[in-house]
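Here you get one chain, nothing else, as structure tokens; it is the form predicted on its own.
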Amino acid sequence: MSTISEKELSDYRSDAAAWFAENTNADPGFMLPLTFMEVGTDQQFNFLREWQHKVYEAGYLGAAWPKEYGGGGLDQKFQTIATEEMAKANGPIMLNAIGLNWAGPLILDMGTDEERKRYIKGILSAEDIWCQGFSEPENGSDLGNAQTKAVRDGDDWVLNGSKIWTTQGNYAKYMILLARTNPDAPNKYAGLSFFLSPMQVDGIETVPIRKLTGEYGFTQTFFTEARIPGDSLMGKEGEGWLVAMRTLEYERGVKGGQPGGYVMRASDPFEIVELARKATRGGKPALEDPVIKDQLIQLMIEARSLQLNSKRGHIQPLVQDKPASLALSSKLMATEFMRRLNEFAITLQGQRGAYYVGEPDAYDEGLWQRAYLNSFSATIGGGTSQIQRNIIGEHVLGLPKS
């Protein structure tokens, strides 16, 4: 077995930051999306996709991946330090997020050798960017519910109904799609299967939907009688549902495999700091009121705690008992402390909390105010905070079914 010198960690360190420094641009002279739910104009989407492409071409990114589909083939280790010096580097977000990090990996742990070879390299070069059919229009999140049907026709499938909160599902080339293909089934999940659909074919349209922050980023998607390959099918006829359990693993953060980047900035409390520096209360700096510098001090605790556990649930002897513990309640806590923190930053702000971007008496240009609506977004995805209390209740803790 082949060991990694620190030397090797350390010049690869040294080589990444170097490309970083050089090569990244956080400013490009319009407002960037703060996560990859975010975008939603074709200038921000042309930057991001040549971006990540960059970044996969210098080996930055996918370079734990095998290499025969495309990745880097080398140790995780190497990729860590690599992220590590993109976000020092306040390197803009990867864009293809649902191929990235449910996709890619699910077909590298559950797909075949040629669906690998056709799909990994262009989900890390942003070539073929993919999105997400599990929401519908009347059944929400609930994925056992789903009603889009799939109807086999000679080769193909014939697909028809809605998917809703499609990310990007407007410049996707590919969805991850769960649709019903046995309505007679001995119940609702036996009756569903799992494909890895293209999005370009006809009867296929998508619809933006305008979000609270008066961004884009997600889409209505219908399918009108749209003719898709017989091999677009992931896995067997009726087994779709544990193709979707296990993605759900990918998307909740309870499986790792992930080819590394990040697709999400998150807000910093040593970032409010400098904000209650400028903000006012009672004619002083509001970070001069005691209580403000306390409940600081508090967000500041609740950041390192996340960032530690994230350390922990990668030492095995500390998880192997509940090995999904940290990281289903990780989730949970991360995106709930995302939205706890962007609220208190607006709330320092006093009266001046209620201008928005584009305002020009909003402080750091209505960035907070924007973050905060946007972080509802984060405790929806992959399954609201209510439905993940539930799961740690019953899978960690052993509660019984509420």
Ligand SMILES: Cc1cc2nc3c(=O)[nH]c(=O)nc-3n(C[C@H](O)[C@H](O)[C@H](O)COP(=O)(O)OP(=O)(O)OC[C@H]3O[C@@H](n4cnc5c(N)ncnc54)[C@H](O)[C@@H]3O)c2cc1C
Contents of the next structure:
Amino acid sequence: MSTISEKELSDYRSDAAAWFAENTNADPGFMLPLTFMEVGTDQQFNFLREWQHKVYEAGYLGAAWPKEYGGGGLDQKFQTIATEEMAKANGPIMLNAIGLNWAGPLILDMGTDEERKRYIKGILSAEDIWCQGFSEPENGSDLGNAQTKAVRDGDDWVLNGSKIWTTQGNYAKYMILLARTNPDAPNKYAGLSFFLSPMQVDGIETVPIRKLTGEYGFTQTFFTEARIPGDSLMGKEGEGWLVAMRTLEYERGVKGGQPGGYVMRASDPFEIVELARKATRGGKPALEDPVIKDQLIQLMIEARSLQLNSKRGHIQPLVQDKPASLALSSKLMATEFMRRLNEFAITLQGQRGAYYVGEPDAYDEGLWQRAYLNSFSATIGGGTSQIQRNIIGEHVLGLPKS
Ligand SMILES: Cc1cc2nc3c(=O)[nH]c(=O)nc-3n(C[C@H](O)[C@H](O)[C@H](O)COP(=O)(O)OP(=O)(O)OC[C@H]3O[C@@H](n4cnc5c(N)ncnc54)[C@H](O)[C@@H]3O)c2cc1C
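Please give the other form, namely the form predicted together with the named molecule, since only the form predicted on its own has been shown so far.
Full complex below, order starting with the chain above.
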């Protein structure tokens, strides 16, 4: 039973609100990424790295992670408050998303004490950026078919193959990597192992990939006789599938343990109200059109119910029978909703919806267009919407396999 008083929590909230109000710089004079998948320039990277470091130093990131590994050792309630205040201040996103939300919780959960001591603090402070080497050019959804090879040679492992869509691959110091260590295993899952692999070694090369928006944010990663130390292996050889599945639980929001901070700035239906005042229909503000008003109210209701649904996912008695149910449906619904929301904001603009970032006549500097094109990312990364539906159908609803 928690002994934290309401006063302690409300004092903490006031302190956090004051700190974020004073320290948040949402407009550094260049375009900031809306999500961690859009970090494409050194300027953006350096700014966000410094920002994460500052938030961590102030105690508002990793507040509930164990003290001995660099966290704050506080109750999760404090981190939740800090994250809420961070979001209210509408500040920049946290940069090291894969480290913070997948690798970090995984290492705390399944790693050795040595691994926790080695990696956790660098993740929180943004000293060590992490990336994820799961998808391959021929195997994204079919992760179990990964073909990148790791062969033991003396104390080392030697890597050959290629990974693709490696978010922040060009900035990362470490990669969570799934590789095939036994091509002759009785089934494809049994031949995989999981590595906490260094990235700055000979034979690992990252080539940036340009996205639909013209920005960069991910890379293709090539391994050519790349030699990594023996202790990069996480868990036991041949048990990589188990570790990868646990990682995906973190990625899809099924498991808790997040260190706080937000890594994607969500579009807000209330901001569309402002847009609807500016945009016109038949010479009048679009907001005066009763159909548009109805559509906006509908979007607000959806946004609110998604928020509440995601909170329900943390209420233990509601999810104890099917722990994954609400989190999986939240990921699916929230990402699809965000895509529809941005699409609506563009439709509202009429022909001016065709302008993009940098064009003088674009509403809100083309923010909605950029957010729309980028919003497809979240419906694909971490499992596409189709795959999410399959998982929900099979594992939550108990339907036959697709
Ligand atoms: C912005 C972005 C960032 C990413 N970052 C990373 C990263 O950092 N690290 C990483 O490892 N990966 C990353 N990914 C890759 C992502 O996880 C994969 O794109 C995703 O898993 C889909 O794999 P794929 O692209 O190979 O598509 P495919 O698996 O080839 O699928 C193509 C289409 O077929 C559908 N499909 C496939 N199989 C089935 C099925 N059984 N039933 C129904 N439909 C099916 C899919 O849903 C999809 O619509 C990122 C992707 C994006 C867009």
